[in-house]
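Below, in structure tokens: the form predicted on its own, a single chain.
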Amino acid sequence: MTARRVLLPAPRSFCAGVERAIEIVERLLERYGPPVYVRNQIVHNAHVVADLESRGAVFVSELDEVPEHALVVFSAHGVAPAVEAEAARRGLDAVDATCPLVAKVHAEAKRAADSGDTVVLIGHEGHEEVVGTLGVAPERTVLVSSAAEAAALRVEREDRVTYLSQTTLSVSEVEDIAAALKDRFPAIRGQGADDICYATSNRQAAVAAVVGEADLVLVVGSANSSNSNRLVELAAANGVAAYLVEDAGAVDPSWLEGAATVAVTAGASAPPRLVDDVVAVIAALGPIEVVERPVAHETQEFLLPQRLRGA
């Protein structure tokens, strides 16, 4: 019987921003004990929040679920400038554990929106970060989710506007729309790609660049990771069966029927050990032979809140 190949393509899973976020919270319950409570989801992944959960996190949509003076960490996806001065207004010992990189576009908005443009943000309405990032600058921020958007959009001066990018979009996705930006505004300024961060670039890297190989793509990830989501379209987008998982409970064995090259991944905010997980029930229904196939090697690692460090 043929062994079946498994390709890994990396770097997958867990990014430097969702390590950090993941290690804020698990550093203030070691030192305060619970309940640490954590303002929406602390990364997209459901087996990180039930994990955390069950060591005394509590997760709320508002801050008005948590009682005035408690400890509050902000998600890894950003808050808008309002939130951070409710909780300041309500006592509460606030964490930032929003992504560094993340954080560079909030102050890319305020310096644009400062100096009197209108700021484009290229993202999908609704998600955190988003929502977060248009309250940088509410009244000099407007959102566009497509090129029709961006070739339809009206502002106040043609001659002052900049654009900027949701963290997790595919790179082909923001370059089409920021390509109607520039037809639309030719005096435009922005940055292009450069706002979707390194992790999620390179995974998309990884991904394209064994797509061409593979029967099947499976992707390991909670159903509202926009990074994970964005790899399966990728996968799709080359003519390739692909499903997001959120683990290997989750695997259809009638997908992997005639499939004798399979890629397994996993978005930034999935832990490794559940593409280990997969890996095992591909195994489990015949012999495999796993190859990993590396991309880039990242280094990228950032520092703890001030009052974490050496704890």
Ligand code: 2E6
Given for the second form:
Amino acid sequence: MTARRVLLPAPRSFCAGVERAIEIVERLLERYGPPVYVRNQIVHNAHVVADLESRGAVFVSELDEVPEHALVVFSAHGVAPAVEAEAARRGLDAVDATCPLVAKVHAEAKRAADSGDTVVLIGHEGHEEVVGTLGVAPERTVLVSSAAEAAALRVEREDRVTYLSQTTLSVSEVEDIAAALKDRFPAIRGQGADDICYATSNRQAAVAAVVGEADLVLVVGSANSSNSNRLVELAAANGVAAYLVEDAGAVDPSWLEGAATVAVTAGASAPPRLVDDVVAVIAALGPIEVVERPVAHETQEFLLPQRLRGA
Ligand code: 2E6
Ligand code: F3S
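Complement to the form predicted on its own: the form predicted in complex with the ligand:
Below is the entire complex, every chain and molecule, led by the chain shown above.
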């Protein structure tokens, strides 16, 4: 029996911003003990959330669920300034786990809006990161989700426009939307797909590098994880069967029938052990040969907030 090939695109799984956000909650639990309130899922992964919950983190969707003066962590996806102001008004002890690369987009939005530009945010309506970034300059920011929307957009002054994007979109889709914006507003300022973070673009490049050889692509990640969904779409757009799986238990053995080469990757919020579990499930179906397929080596690290640095 020939061994089935299991390709492991790299980078995959946790990014530096997710590791930092999880570490913030862990350190707060160690230092202050439970409960540590967290506004929204710290990252979009059910296993990460359940693990922290079991250790005393309490996830809430609104600040009014947090008792006065309690400790509250803002999730990696960022918050609108109005949420920070509300936390201060309620006397909460807020710790910000916003990924520094999301914070950078917030700073760009503020700078552009303060200069008098309309800010065009490329992103998906309702996603937590988009809600936060739209909140930086709500009166001056408009959301576009497609090239068609970009082409039809009307703004106050066509010579004063800047575009930005959500950090976890498809690189090729953002390039298309940016091109449509440039056609619509020739003087627009913006940096192509540069707001897409290194982790998102590296994971996409790694899947793109193996998809031509794969009969099946499995992406470990939760259903609400934008960057994970983009990996499934990329594989599917290349004509390869692709599924998003929460964990090994979600793998349907019938998907593997006739799949001689399977790629297994994970979104930036999915713990690496879940990938090992998926590989183990595949191994249980017959012999496998596991091949790492790196396209980049990630060395990015982000400092913890000042109060949590050190031992
Ligand atoms: C914060 C910002 C970007 O859904 P999305 O891909 O944005 O989020 P996660 O939690 O799945 O991935 C990490 C992350 C956090 N990405
Ligand atoms: Fe940050 Fe990108 Fe990860 S924005 S949390 S480095 S997916």
